[in-house]
Amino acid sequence: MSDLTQTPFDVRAEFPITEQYAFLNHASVSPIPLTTQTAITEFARDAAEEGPANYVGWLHSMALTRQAAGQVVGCAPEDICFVKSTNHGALIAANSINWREGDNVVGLQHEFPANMVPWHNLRERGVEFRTVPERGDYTYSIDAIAAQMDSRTRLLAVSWVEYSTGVRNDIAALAQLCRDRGVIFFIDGIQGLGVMPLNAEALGADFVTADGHKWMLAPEGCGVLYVRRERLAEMNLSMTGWCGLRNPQAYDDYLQPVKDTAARFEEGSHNLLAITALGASLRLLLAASLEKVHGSVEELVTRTMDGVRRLGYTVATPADPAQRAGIVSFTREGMDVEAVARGLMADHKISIAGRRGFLRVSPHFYNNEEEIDRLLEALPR
């Protein structure tokens, strides 16, 4: 495994779930580490005392949130947007481009809803959404996606890593595709984000959003949304509520100008409470490394995906670690999934996923090989 014994935490420890079951669903909901859930008491225990006496000391517990999700997602601080969720994250971005009938969003065939949706409803503005074919090894070719677009083509919106196979498109690449065409670039970042180093600075992303509740260890309902600055001028203010203008505390003021940053976005009240549990787990994350993180995962995945093609399951996530993150799915023919995946909870308090006729494993850094090999043992031979 990698070394993670210079962490300065009991990795272990962090996580309490490990007493009862392998938890190896992390592309799902995942639990929250004791740091978090700390944070979360200690905020609730502020609230209850003191009421918002201590507003302003809640208000810094965001902007540190802030600037730990700037270190995860690579960018300034300024550029980080607070959303409710994945989906929330791909509303803003849809709905503040100023869309011409005629355009197009080109996307991919099978992505989660959060994903797709936003896409599909820009029909009532006339703007079309094209969808590249999976291949035979669930990934997509560039070339594919390329020949979808064309003059009309506005934005390109993927996932990093793709929800049921596993698969990790290369972003870097789909990147400098829309540089060659002049093609804004979303990616749905919520199964990569936590598990993998990203710079989506350095990357020429426009946008990258993602819910906290999986690779990030946080609680559900809050997340990030990352907005390259040079697209702020471009955008209109469909989203944009009071807290997004400059001076939010001039209530009398409104049609003062906006913020020239992304929490321009953040249209009103923040969920202070997610938010600094959010920030909780990011540090955590941090202190672990992000490359530290996802080296222990990809032993783990391979450790998985090794084990489970001599039990005879044929694997959907790609052999070569560039191309998977932290998820493998594999099936046998004729086989429940969901069935399978209920079994083992119910059996052996082993927690995976059955999704699109896979079973579905997401190992974090926390999990050992000792857990893999209880799933490998419990399997369906």
Ligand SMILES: Cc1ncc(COP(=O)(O)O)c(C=O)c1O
Contents of the next structure:
Amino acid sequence: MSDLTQTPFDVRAEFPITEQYAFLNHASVSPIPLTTQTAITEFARDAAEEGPANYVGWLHSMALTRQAAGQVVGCAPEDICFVKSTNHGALIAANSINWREGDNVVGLQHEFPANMVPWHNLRERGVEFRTVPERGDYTYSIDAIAAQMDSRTRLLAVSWVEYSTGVRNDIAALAQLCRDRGVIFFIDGIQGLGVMPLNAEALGADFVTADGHKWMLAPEGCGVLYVRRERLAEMNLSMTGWCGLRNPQAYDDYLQPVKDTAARFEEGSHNLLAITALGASLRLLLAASLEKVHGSVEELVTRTMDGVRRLGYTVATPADPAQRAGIVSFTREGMDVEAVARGLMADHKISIAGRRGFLRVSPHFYNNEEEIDRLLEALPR
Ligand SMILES: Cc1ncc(COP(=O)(O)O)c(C=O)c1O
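Show the form predicted together with the named molecule, please, because up to now only the form predicted on its own has appeared in this conversation.
Following is the full complex, with the preceding chain placed first.
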């Protein structure tokens, strides 16, 4: 990819996965770059040889990750809360809002369960969860979303990018809709963060949550939650804990105030190993530049879409680049997509996924055209 020639590191060398596989499955669980492997082993060596002697250094590493996360999400570092999963971020939002019986949440029909289960479970508190049907072209209509809202709608929960079809929702338009109606705007960002730049603050999102294990190229089980600063005052403290207190080391002061940042929801001991790893991955993406990462992914996605169309597949992902990100989903009548994905791995060392009846291809910026062509060659005709 020509526009990555200025990248201040050898892109392909950072991804030893390329030596064995055509890994085109970043919408699932991604490989980590070498720099992150090094950060993990260095942390592990330190912990083994020194115990917690260098704890101050570990905390510094967390601060650096928070800074990098702020740059990726588009907010101040203080608006980032580390979470253990996308779903954990949704739970913090769902459980910290002071619901009133009869309130409702609006969501979308075919979302990943991490962005469904927390809202469904609010029924125990008398909160209704309404979903907007997907259209025939797999997109969601803003008008249909607006039509589901009424005076009791408190929150809209959508994915930035839909996991099964690759449809990118118009989060700017949805943010405006929420602003106009006084509705809290929650985004599951995991299929977009790390592929495209975001400015959560300027956008007007209230919550953006994502684990690190997909496009952010970090290990599973550690991610970020953005919380808009102005929302903190209206949220309850049921998801906070001792580490969320202003001075956690004042061990006897149980009733002290909580932090005035999103870190109030980091309830107990941090996963400093995983946070350090996440920081290494995010800095790599920032060094490459998210604009360039997106440009590279977009080229590979276009090549994939054109290729599978030529092979006669029906493509679910929109042709308009503004309505997609890094996922291309396609199918053919009667195809067992899981079996095809398994066969590609077993016979060709090509990693893609089968989801909801679609073959799902999700290249990242370090993939190249040859890998896409290998896939196109190997797909059933
Ligand atoms: C849209 C979306 N949200 C969330 C997740 C994963 O959630 P978690 O980080 O809670 O495991 C996925 C994983 O496939 C996803 O595609």
